[in-house]
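Quick heads-up: it's one chain on its own, the form predicted alone, in structure tokens.
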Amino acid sequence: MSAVEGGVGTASIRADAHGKVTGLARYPGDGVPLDALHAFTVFSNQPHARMLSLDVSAAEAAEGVVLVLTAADVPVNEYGLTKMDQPVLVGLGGTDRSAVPADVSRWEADHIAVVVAETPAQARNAASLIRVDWEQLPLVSTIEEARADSVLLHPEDGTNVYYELRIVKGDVDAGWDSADVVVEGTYELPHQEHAYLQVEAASAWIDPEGRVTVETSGQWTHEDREQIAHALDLPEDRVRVIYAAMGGAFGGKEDMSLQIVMALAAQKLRTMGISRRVHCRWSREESIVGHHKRHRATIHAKLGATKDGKITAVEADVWLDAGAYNYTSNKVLGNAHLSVAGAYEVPNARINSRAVYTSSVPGGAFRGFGGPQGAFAAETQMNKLAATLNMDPVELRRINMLRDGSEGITQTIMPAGVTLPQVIDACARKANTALPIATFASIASLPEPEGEVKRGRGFAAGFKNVGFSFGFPERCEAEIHLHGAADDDHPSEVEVFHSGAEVGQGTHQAIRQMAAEATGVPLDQVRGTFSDTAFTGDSGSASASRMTWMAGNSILGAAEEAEKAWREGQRPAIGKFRFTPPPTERLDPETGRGTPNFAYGYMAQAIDLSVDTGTGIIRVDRVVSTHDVGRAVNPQLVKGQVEGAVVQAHGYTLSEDLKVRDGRIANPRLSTYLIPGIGDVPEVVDSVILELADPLGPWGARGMAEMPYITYAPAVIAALHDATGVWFDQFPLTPSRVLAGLKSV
């Protein structure tokens, strides 16, 4: 426990518990003013087609229409994380200062216009009367039809297969030479839908400085603020983004959806002489259709060993389904990359990764990020390995798993700190302690059983970086002031500047708890300012599991320079620190040799289910989750974030079915889009949390929030094949599919 009242390692409640409980926190939706106009955003509703004419004089003239924007109202554009492949506004006219064609949409979700009125009734209605020409284009609907490339979404860049990455390591013949047992499979991994509790909203105006102002949600305050400046053509100074209370992220929303538009709008009023607030919220169904999803994937692997369990070689070939534009597909992809042969000494591997445009919704960050996909092939693998030789699961990766000097898959040895075998051992020794189990029919939402009920247990393992990778510029900003009278030898009180995004994680939280910690202030005088461009530093992406990781050590060095300007007699003492942490690197194009990443997380997870064979009814009796979280800052949070990660995990591999179809989704609704219920989570989840310090860490703390959800499914896998004999290389595992499978058999 921490020495400092509500420090690190105390389960303080958090300062924002209240507000959400109560329904007093202020979300983006919710600061509407009373004098605010409404926008309304206008998607194309075509998957993939050429615009002719666009007449929006109807519109303009419709009762209570302020402005109607266009493509020829938006200076530069193009947008995009990490690739600029999407216009802002698909249309015509406009300048030519744009490398990507404007005229063509291609998802439907694509924006066309942007109505603002009076009402939001008035700018919905005026939004109907806007009459479009198309011309239809050819759909590219399936990964196999975008590698035949008779059809190019986007032309500019000669191929839909637009991004490749490749390992080669050591002898892969000879590695299949020496193997006993070859294990082969293709597998299948669906969208989902990030369904966080409040929907895309944002408020936007000129603020008192002259700064084009956007109030939204968000995960990186900082790069909404670049992309907005860049597709306004503006300097960045000349643009804020604030972050109000958000219903959670996920990565949905990494990336923009409604920033620059309502930038756009509120700079446009201005030269009009307006000067009022625009406001702009989407229904659920407009969230749903127009944000990307969880990357669908197919990935076919081949995995040799010998008969004592030692792998002897992996190959693989992933292709990653980015949808109609990029957003972080590239990065999703490298994650996917490095995780398809499994947290495992493989000393021969062969695997090629690929990202391709298709007629679809555009995949993007999702929790996880391009873990589950390839943990999900990699660990069903490994547990189908282990059937073969009939050997213990657990036995199996002990014998394989990474440690401490490992060599990783990209031919350089792991960063200190590798716990996999702790974290294995852990969760083998929870999983074995007995847990009465109900009886199928007890639990209300379940029909009586049909069939014979079917008990089993999965069990899997894997591994997460903490942080960007692949050479990306990594860094966090803090600023801490120090306050009390000129004769104290302690500060009083501490304000915190940091612009970590709050996503429902307890990110604002650790931040204070952690300043609390760094400066020996107790937690209750320690005030925080966060999210907000105006006064807070660049934090980086609340992602990537790397927040605590990052803002800790940004803390620490912050603490440092306040505590050396408070010896030196300055009040407020104040020490801005940018940290930096170790350098990470583009893999080799060729072989794939590098340093990805500078620190882990390590997972493990058993899963005992029930199913009745008479319905397909799944039912998850509990779950072992256990992590190495290197130093837990807040254990209730980090409690927390495991029981979350697996309920949106449990959602994904049980019951989650986007239908997409003509690159249309068919099922935008809650009610035909199936996440988790109370009734439907598993009965049991036991948070086994290890602190075994990451060298690098803050206080020794690994990130963590990402995690709990990456083995889910492939231990679900596993516990579905002990109870039934029966493999399922795809899901989600729905009462249809699984009763297909187990009648196949």
Contents of the next structure:
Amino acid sequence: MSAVEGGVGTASIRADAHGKVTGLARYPGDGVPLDALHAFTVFSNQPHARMLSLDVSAAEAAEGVVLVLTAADVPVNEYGLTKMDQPVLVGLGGTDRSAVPADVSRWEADHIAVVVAETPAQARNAASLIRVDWEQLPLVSTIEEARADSVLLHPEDGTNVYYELRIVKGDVDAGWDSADVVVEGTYELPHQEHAYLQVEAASAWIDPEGRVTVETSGQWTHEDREQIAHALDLPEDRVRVIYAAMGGAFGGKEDMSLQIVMALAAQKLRTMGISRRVHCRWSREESIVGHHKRHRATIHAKLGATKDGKITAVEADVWLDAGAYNYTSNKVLGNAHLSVAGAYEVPNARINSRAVYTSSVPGGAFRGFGGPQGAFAAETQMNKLAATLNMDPVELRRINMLRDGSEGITQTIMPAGVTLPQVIDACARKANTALPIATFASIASLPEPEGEVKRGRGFAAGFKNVGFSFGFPERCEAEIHLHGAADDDHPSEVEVFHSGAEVGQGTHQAIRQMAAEATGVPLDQVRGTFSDTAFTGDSGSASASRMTWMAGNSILGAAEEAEKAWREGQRPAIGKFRFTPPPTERLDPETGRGTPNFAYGYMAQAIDLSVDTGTGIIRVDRVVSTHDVGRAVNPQLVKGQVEGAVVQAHGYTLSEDLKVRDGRIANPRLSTYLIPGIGDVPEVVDSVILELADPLGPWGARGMAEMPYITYAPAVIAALHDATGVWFDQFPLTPSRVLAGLKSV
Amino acid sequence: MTTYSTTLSVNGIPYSLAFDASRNLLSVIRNEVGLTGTKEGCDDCECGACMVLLDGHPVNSCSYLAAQATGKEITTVEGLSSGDELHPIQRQLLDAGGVQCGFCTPGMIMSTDALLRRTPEPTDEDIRIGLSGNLCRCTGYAKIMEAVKATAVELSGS
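In place of the form predicted alone, output the structure of the form predicted together with its partner chain.
To see the whole picture, the full complex is given below, headed by that same chain.
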């Protein structure tokens, strides 16, 4: 426990919770002025078509309409977080300052216009008056079709298979020669929708300093600002991004939604002499249709081992369905690539991973960022190997797991602090106690069983990188002000300035606690100013399980600088710091050799479930979710992340079934796309939290918010096999899929 | 467009309002009365973020005509606390850590209030049924469950 009241290790109550329980917290879309104008974003509704003509004159003339924006209004008509491959507005008559052809719609949610009107209804009504002629282009519905390259979705790339990574390690042929057993599987992984409760919304205006200002929800204020500035052709300091309270993100708000078009609307209104705010809020349907998903993927994997269980070789082919645009697919692919061989010592490997464009919803960031797909194949292969060898799955991991000093799959030594052995032991120990589990029939929210109820247990373990990978210039800035009288020995009050995005996870509370700890000032005397590019420095994104790790290190640096200023007599004493972690490397294009990450978190899960073989309904009775978090800055928030991630993964594994037909999402509602409700969740989630310091983490902390998600699906699949003897290589495990699987044997 | 003039009582305060007769209660509470604690998450009775009480009964305000609320007492999340004094379910949610992004929280609170008035000593199953119309994507529900149970104990004194 900390010596500072409310410091690191305290389960303090988050400061923003009071406003959230009383209704006073202000989210984007709350407190919109009565005189605000309302925008409607017009989707193309065309998964692949070339625009021949666009007529917005009737919309412009419609009642209440102030402005209709089209492609011709966008100074630089392109954007994209890690690859600029998408027009801001699909259309005709652009400025020719973008490399991306703007006349082709590649996605049903490409925008073709933004209508600004006095009321939301008038904007929507005017949008229906827009006339477009389209020339239909052929769809590329599947990864298989995309690979054929007979239709190119981005002809400028020359192929749909636009991004590829390789690993060639050791001698794979020799690895197969020394294998006594080989397991092989092809895994089909589904899309997943983020389904944050707060849909996309934004307000934009010109602030008193003349900056184009957007208030919205996102994950990285400064990245939003950079992309807005690029598209509007403005210097970055002429753009301001503010995050209000946010109703969830999970990676789904990492890319642009309304940011650029709303900034464009405010900028255009200024030129018209109109100083009213403009506001837009998507409907749930617009949100589900209009933002990226967890990637659909096909993974073929082959694993060889000796009869004693020692891995001799791994081969894998990973295909990620990037959909219509890259979003962060190239980076997600990297992470799937690194995790598809598992957290094990693998002497010989050949791994080829590719992202392909299709006429589907874009894939992008979502909690785990490629880790869940890679780990599903890796862990299911390990569980199949254990079954083949008739070996305890935990013991099989112990034989092969990464340890301190192990060489990773990219042929370099893992960053120090590999605690997988301790994590696996702690999970196994906890899972073997506290039996028996509640009986299936006692779960009253399920129907009475119609067939034999079978029980099973599954296990999975893994790792996830912390922070941005592959040579990205990682950084995080913090600013700390120490207040007090000139002759005070110690400051009495602290202000911390930070951009870290509070998406719901509690990062602002963690930042306050770390500021208290770093300065020795009690938590109740720490005030925060957050997520406004006019006042707070670049923090990087709230993603990649990085924010606590990066923010903590930036706060330590800023506190040290402020402390120096304090000793020199400055009041308030101001410290600014830009933290940069050890550099990472791009992988060698042929061999995949390199050091892609600077830190990892380690996890293991054991799952008990019951399945009604008459209906195919699965009940997860107990989850033991084990994590080395290095140091729990706030143990209550850490457990909240574990429980939330487990249930999100539970939906991914059991019920969330996004249907994409001919390039269109067929079930864009929460009544047809089923996320878990309170009656659908695992009966018991036991969080086992280890605190084994990361050598580079602030106070030893590791990243942890994605890790409980990653191993869940393979552990459930293993438990279902344990119960029924059937391997399922596809999910979600809807009752009909389970029944069909049970009948097929 | 038919303008409807009426008085709606929200959290004990009468508001004289004129709005289009087709408007739903959620939009009138948020935009005419100006109380934005009640959230819009789906527009169609799927998520429960817009839950309010009408004479103590939980209702998805997104799918209820505002005009129909005439003569009923409307309670929103802003009506539960008095001054600095939080309602027990609000305080228990803070203590249990049942609030993350907070967007589902107002609806959860209203459903819980209705549940505990109806069933002061609920079983786990009663709670699951009482909150089955409220989706949360952050917490996994465990700490919400814990907070509801603690509130029931506190309010029923058992």
